[in-house]
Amino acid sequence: MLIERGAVMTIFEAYNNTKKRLAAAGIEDSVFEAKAIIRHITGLSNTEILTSYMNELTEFQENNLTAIMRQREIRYPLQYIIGTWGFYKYKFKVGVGVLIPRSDTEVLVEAASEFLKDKENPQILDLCAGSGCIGISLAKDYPDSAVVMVEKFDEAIRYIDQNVKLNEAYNTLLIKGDALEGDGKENKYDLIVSNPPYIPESEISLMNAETKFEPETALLSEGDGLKFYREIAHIYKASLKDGGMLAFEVGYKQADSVCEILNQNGYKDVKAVKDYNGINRVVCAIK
């Protein structure tokens, strides 16, 4: 005996229903996420969705949407659900065990890329590389560069390998190592970048629901959250060429403290760069 399928949703109905359910679950950007989910389940672009909005979803698409919404309503990250995410100008695979690339971090890539624009064959070191989104983006922007990425954890390393292949960023080298142990410091670099763990343990309760699915090792830093900045600024100074730049992503209200750390270590031209929300998100300095 065949079980009849219930009422079929159009793409338009699915979008509206998804948007309402996301908003009810407390997700702030429900419009953006609803569009991303509909693109994902249909395989259509925004333009194609607009011209096909009265098309009915297939049974497979409906089932996929149902499964996605069950995960999203418990605040499982959308990026993990979809499996790839746009960052800067490129796409990256992400999933459990790796930090999700964020738009704030694009400011770090932009500042680094601007510094590199007049460099020939730049040598770049990316510490605490995570998904590889910073190092790979710079490798793509500067095909004549050589980018070394240092990452400690196997889960993240698997994603770096995938993202190097996805973006064909073969001017990169991955080192499994610990930034706090000085891994990768043997060479001389024009640029050293890092988005290290910087959330103080005292602020763990303030993290949003999605962040709690991400690896704590990529987020939390003991004490005041500044350990990695102090260690990297000291350990890797000798690895920078004269005139080379050290650039960090920093947490909310950490910019002044990180600037002071760099000044104390003898760097010059120390400055903070604001993110798209007007928050000092990047601190960079010259050796």
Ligand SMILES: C[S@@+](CC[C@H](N)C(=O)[O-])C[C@H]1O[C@@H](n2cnc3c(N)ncnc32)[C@H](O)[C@@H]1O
The other form holds:
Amino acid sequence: MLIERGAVMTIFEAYNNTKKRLAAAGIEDSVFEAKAIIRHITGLSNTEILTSYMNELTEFQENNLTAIMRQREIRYPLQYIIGTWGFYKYKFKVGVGVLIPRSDTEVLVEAASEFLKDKENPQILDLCAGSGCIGISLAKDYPDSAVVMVEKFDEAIRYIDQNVKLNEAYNTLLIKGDALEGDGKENKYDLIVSNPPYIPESEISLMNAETKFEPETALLSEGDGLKFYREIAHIYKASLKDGGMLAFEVGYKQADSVCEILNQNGYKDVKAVKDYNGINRVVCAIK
Ligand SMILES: C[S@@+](CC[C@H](N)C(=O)[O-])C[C@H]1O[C@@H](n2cnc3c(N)ncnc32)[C@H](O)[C@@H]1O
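Switch over from the form predicted on its own to the form predicted in complex with this ligand, please.
What follows is the whole complex; the chain from before opens it.
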């Protein structure tokens, strides 16, 4: 028996309807997201959408939109729905089990990339690599570099593997290991970067609805949230070359404490760098 399809929707109607439903679900940037979702289900670019907005969605596209809206209305992250996300200059696959690369983290990559400008064949270590967005971006910016990425959890490691292939970043090496145990410390590096878990347990309730779908192991750090900074600053100091840089992403209230940790460990030129919202987001220092 053939089931009749209801009234068909044009791209324009689908966009308007999506935007309204996203806004009603409390999603701030409903215009940006509605465009992203329409691009995703139709496979069209923004320009193509403008020239074909009166075209009707196919039944497949309409069903896909219905499924996506059901997920998004319970605040399942847009990035997981789309499956790839732009970070810095590159694209990364993302999904359940891996932290979504944040624009704040681009500040860390920019500071690191600037430091590497005059270095030849730099040796780089990315601790707590997640999707690989930091390590792979630096490997792409500096094809003569060698980048070691350390990540503890298999769910994230699957994405690093895919992202190395997606970006053809074959000057990288992935180690399944523990940054609190010193894995990867055998080499000498020009640069050590890390965006470790840093949310204290006391702040978990402040996280937005989407973040609750991301792995807790990527976000939470026991106690005051500073454990990874203390351990990495101490354990990996011997692995930095003299004149090498250690650079961390830090939580919005943590820059002063992390600067203190680096000073206590004998690093020089300790400084904080602000993100696009004027918050101290990166702390770096020289050995
Ligand atoms: C805040 S996320 C950062 C991910 C990625 N670097 C980024 O900037 O998007 C922290 C990452 O550290 C990993 N992780 C947690 N504990 C770890 C440990 N002890 N050793 C290595 N990686 C760890 C998590 O699985 C997660 O991928």
